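In the block that follows, a single chain appears as structure tokens, in the form predicted alone.
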Amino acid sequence: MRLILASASPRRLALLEQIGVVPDAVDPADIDETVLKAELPAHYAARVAAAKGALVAARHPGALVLSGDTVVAAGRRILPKAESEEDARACLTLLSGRRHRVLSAITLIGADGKARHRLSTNIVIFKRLERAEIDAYLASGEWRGKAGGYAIQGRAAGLIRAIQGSHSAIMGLPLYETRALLRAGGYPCD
């Protein structure tokens, strides 16, 4: 049974690799992710994951397609991927002494065309952060392309007080999630 993960992310394949899972391919979907008016964090995590899936499936039918997708919010307001300082900064600074939700879905398409999904909500504390602080971890890069504007399994990780939930999750594949959708859909993940 082929395994395709429709990720481009290094995150996620190194996290399958923890719980032994190696993929036959990787084949990122290239999807518009676009946040419709009024979605809500969990909705939009499940729509673009499932999309991801459904469009990487077409490509390799008979084969089952992983994917996922991973949402910072801060209430209703989806933080976004922060391609600029600009952004990150602003992302760090609101979050800096509050609580935030961490929503990692993913989707998994049997060799059957079925999809089966799974979505894990995680609470993620941020320390209250000094300007010098963010400045220094702007200063890394590290925030490039990550939601929310930081990487907690990176330097950012000195900076987070608590977090309830799944780590792994809160990286980009909650794994307990994972291996149980693989299992669910044939695949030997022992």
Ligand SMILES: Cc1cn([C@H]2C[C@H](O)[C@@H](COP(=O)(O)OP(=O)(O)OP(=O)(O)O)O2)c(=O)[nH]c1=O
The other form holds:
Amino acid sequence: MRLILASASPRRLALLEQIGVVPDAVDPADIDETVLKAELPAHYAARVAAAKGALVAARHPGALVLSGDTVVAAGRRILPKAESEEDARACLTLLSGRRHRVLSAITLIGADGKARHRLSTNIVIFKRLERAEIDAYLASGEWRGKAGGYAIQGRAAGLIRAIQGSHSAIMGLPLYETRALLRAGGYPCD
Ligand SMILES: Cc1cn([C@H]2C[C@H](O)[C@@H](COP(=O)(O)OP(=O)(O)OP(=O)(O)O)O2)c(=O)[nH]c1=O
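Coords for the form predicted together with this ligand, given the form predicted alone:
Next comes the full complex, this chain leading.
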């Protein structure tokens, strides 16, 4: 059974490989990621993961297609993928000293075209960040392109007091849910 990973993220590929799953191909989905008016974070993540999967599944009939989307949410607000230092500083200032949610949605389209979905909801708590800590983090450049302006797999781990949930989900692919979906879709996972 062919498995296609519908993601441009090298981290998603590495996470998948961590549980012994090597996709037959990687085929990223380029979709419009605009947030709808008044759309809630969980709805957004699920919708975008499903849209990525549907787009790529159309290109690979008969294959399993796995896609995901990870968003950082402060209350009902979806934080952007930081593209500039100003974006990242605004995110970190907002996240400083408080808890926020990281929602990681995945979709698996089966060989029969049936879509299965899972959502992993996680909490991340940052310490109260000093200005110098934010400046040093910005200088690292690790925030670039990251949802919420940080990546837990790097230096930000030193600023995170606690998490509740799944570390892999916060990085971008919830491995427990991924394995469960793959099994449900008939993909051999031991
Ligand atoms: C919160 C957090 C986010 N991120 C990153 C993962 C993603 O790059 C980004 C969320 O964006 P996504 O849209 O989920 O994924 P992507 O654009 O990287 O790849 P694709 O759509 O092709 O699958 O935030 C981390 O790497 N670590 C973290 O701790």
